[in-house]
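Given next, in structure tokens, is a single chain: the form predicted alone.
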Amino acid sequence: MTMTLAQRERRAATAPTGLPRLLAGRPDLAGHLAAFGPLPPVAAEMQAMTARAGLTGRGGAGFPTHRKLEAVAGRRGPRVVVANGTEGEPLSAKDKTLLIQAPHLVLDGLDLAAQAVGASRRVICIERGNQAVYAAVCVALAERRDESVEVVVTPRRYVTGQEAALVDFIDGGPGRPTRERPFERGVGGRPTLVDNVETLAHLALIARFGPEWFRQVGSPGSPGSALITVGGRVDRPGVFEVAMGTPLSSVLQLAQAAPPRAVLLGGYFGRWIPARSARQLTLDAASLSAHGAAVGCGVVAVIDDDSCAVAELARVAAWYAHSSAGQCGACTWGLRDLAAATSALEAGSPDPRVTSDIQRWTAMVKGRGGCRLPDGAVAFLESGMEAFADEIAEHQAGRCRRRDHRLLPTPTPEAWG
């Protein structure tokens, strides 16, 4: 069943204007329906609507959502849709915030995606330890009287949130990355759509208010809004919904950031951007790609001149090494050696071979892992070595004056069973 032009116009007339969009309702079902209304019967049109909207994935990769829908819908046999709410990125809180404040919007998107690709099985994944998130999702499902959605609690490991690893865990495996492509062979061997929960929430809004409404904010090449987690040396850390294309300086102002020395964009899989470049950037693909960066998982972290960046690099390099699934040599040994070398920099090793070793080893591990974990370490460390070259020289001379504020969290991953 499709919507008539008159129905679309009436629906558009009720659309919320401005921001926030994703967080405009209430967590309960009655408040959700009062803010957004019921889902219209547009499942058959969702691929085309999503393509016109220009929605891209909000989990990190930024892949066009309509192409993922098409890839799964075009396969034969029973299909599965997985809502990825694991959010293993230590700096990010956007998915947790969304699932607590707007769980019904995510579940609407999950239902729509399942209808659009013809899936008979729906799964939502939440990382272990997020009790408030788990409770919000369970309450929302009870309100909907929907017992068919499976809630899967995953280990506290970054790599298990990777879509092939997530499929492996749902199927009873340890949650390690595999070579399988989920849209071909996913959960139970079936074609599987794995989408981030924010992506699904946007899908639910596009279904209600249309692709033209979605494009009312954002830039032509990066339409819509995004949830951004801002942290580091800021007085007002938190999650903000901003239009794509918003100047990075405006986001920093929202969070009352200290004058930045550099900004980390995209979390631990992102890149460090020196302040002189960051001031000119807008949060869209065209602006960020010129610096090798992307919005990614929607993280902005600020480091100021009082903070020891080398200490932060060393801790995150160690986190990368501890996060390895232990399947590939480049990851198992390469990340270990990079962590040791970065730790030596922090300790003030004057040996010039330390920096050349880091440069050589990052080149060696790039593109060599079974998943993208080594590539994330490379982007983080290479950009950090460049952004903080002066401080690295100070460490090697034994005279760093900055303090270790421990701005970047490094939670210990769960051990592999």
The other form holds:
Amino acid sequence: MTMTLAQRERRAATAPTGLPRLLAGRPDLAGHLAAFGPLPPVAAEMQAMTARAGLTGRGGAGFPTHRKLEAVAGRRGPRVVVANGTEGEPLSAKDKTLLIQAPHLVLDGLDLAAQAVGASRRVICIERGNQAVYAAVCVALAERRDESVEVVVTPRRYVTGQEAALVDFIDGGPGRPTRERPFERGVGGRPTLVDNVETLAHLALIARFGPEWFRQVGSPGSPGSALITVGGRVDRPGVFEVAMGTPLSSVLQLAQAAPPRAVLLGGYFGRWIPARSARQLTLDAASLSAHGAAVGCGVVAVIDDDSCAVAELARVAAWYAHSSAGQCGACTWGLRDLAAATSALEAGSPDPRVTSDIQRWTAMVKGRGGCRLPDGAVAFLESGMEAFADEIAEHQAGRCRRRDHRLLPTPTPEAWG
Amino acid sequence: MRAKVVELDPIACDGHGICHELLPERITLDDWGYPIIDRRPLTDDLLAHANRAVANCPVLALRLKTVELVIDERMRRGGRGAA
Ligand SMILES: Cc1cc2nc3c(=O)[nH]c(=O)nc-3n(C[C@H](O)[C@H](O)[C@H](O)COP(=O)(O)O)c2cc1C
Ligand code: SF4
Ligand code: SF4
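Next, report the structure of the form predicted in complex with the partner chain; the form predicted alone has already been given.
To see the whole picture, the full complex is given below, headed by that same chain.
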């Protein structure tokens, strides 16, 4: 018997085995439905399913997603869900890749999250300047005949991706972090769930294939798959979907990395891990937390022997100083002085006060911002000072002969409107 | 057991430093003149000073927060009150 198109779309697709999962998605609605089948009516069970799946946020903080769903669902009045696709982390490309390749997975996840928490407003945020991403989302929404999802284009600034800053921007503000906690007072003063777009896409698959299926891949403590962006000194940079718990060395092989001197895990918010420790690591929370590291937003960047790590530290420290929203004293002035000191280090200052100042100021600004931006700078610089101690000594002695000084991207943030 | 601690909104704070003068036991200043809060519980003798610091902050960046103290059983048995 031949099936009509509608029947074929309604038939549940068989659960994908192995990987890729998210990246098996298709940009067009017909392809999406052929790959994954329609969304089953599971909104009422979504919280429990997400808890059993053990899904954690893929936007950086790695917080259990079901607890965020519960927090917003438990509040009174109209609620809002925001899909965070801004991806201001300069090394990360996974959210853009996902939105271009499988926008319907993200939009399914947005719908599910909205149903699960009882939200009447759905918003998706994308950073300005990513034309292909914007087009993919708009075309997908048109295909779904869904005119009620708001597409908000945000300025190119890392901090505007922070959840309270995003809420501020959606509400017509400049997009600076505020003191509000979105699950209490978010968009329009309403309880708001802000989830990363990859997190939402996983929800769309958990709804279809169940929490046990989700856990078939990954480790017990860190279940599921994750999108990882590999960059820096590699021959095949790009976005890869891997099982959580994959050895870091396998990820580096996928991207044909040069023999690393150190690996930056978690992007500019993450930590430098020297090669000798990196060899034993797997991409799960337990293995990484022993090194104070985390998968974070899934960035893995490699630095090789030809690159001057001190130059990279200095450039990223300056990027952090520029990224500050200029509201909190420790962030505004602390990051400025840290950038100046790191730059003096790069220039070869033999003054031992430069390194002691960096140590003093990283300790001083830690935990003192209105958002976690300064903590990101501290993790990056502290781990870098440790991983590249020998090279810092070479600089102080005026003996750094490494050729490359421009490995990591440091885009200038858009001015505050 | 309940106690009060000082809490700061770093976004609102303008770094006037008045709070440090009024409550140096819990508020020091960093290299840029902004307050660093010591979150240890306020002892009774400090409460009046803490309230004055909160009331005198020109931008209302400070407040006192009530926290539940968790007393470590081992310390209790050892006879040393954790608070
Ligand atoms: C400075 C800063 C920048 C951030 N940028 C992003 C971002 O670009 N995309 C994102 O998903 N989360 C970003 N976050 C994290 C968000 O605040 C929020 O935790 C996240 O969107 C929640 O989604 P998740 O629970 O699905 O991970 C940022 C956080 C900080 C402190
Ligand atoms: S810590 Fe920095 S980026 Fe975050 S709110 Fe304060 S000034 Fe803005
Ligand atoms: S008095 Fe208020 S504004 Fe001044 S430093 Fe203290 S907290 Fe900041």
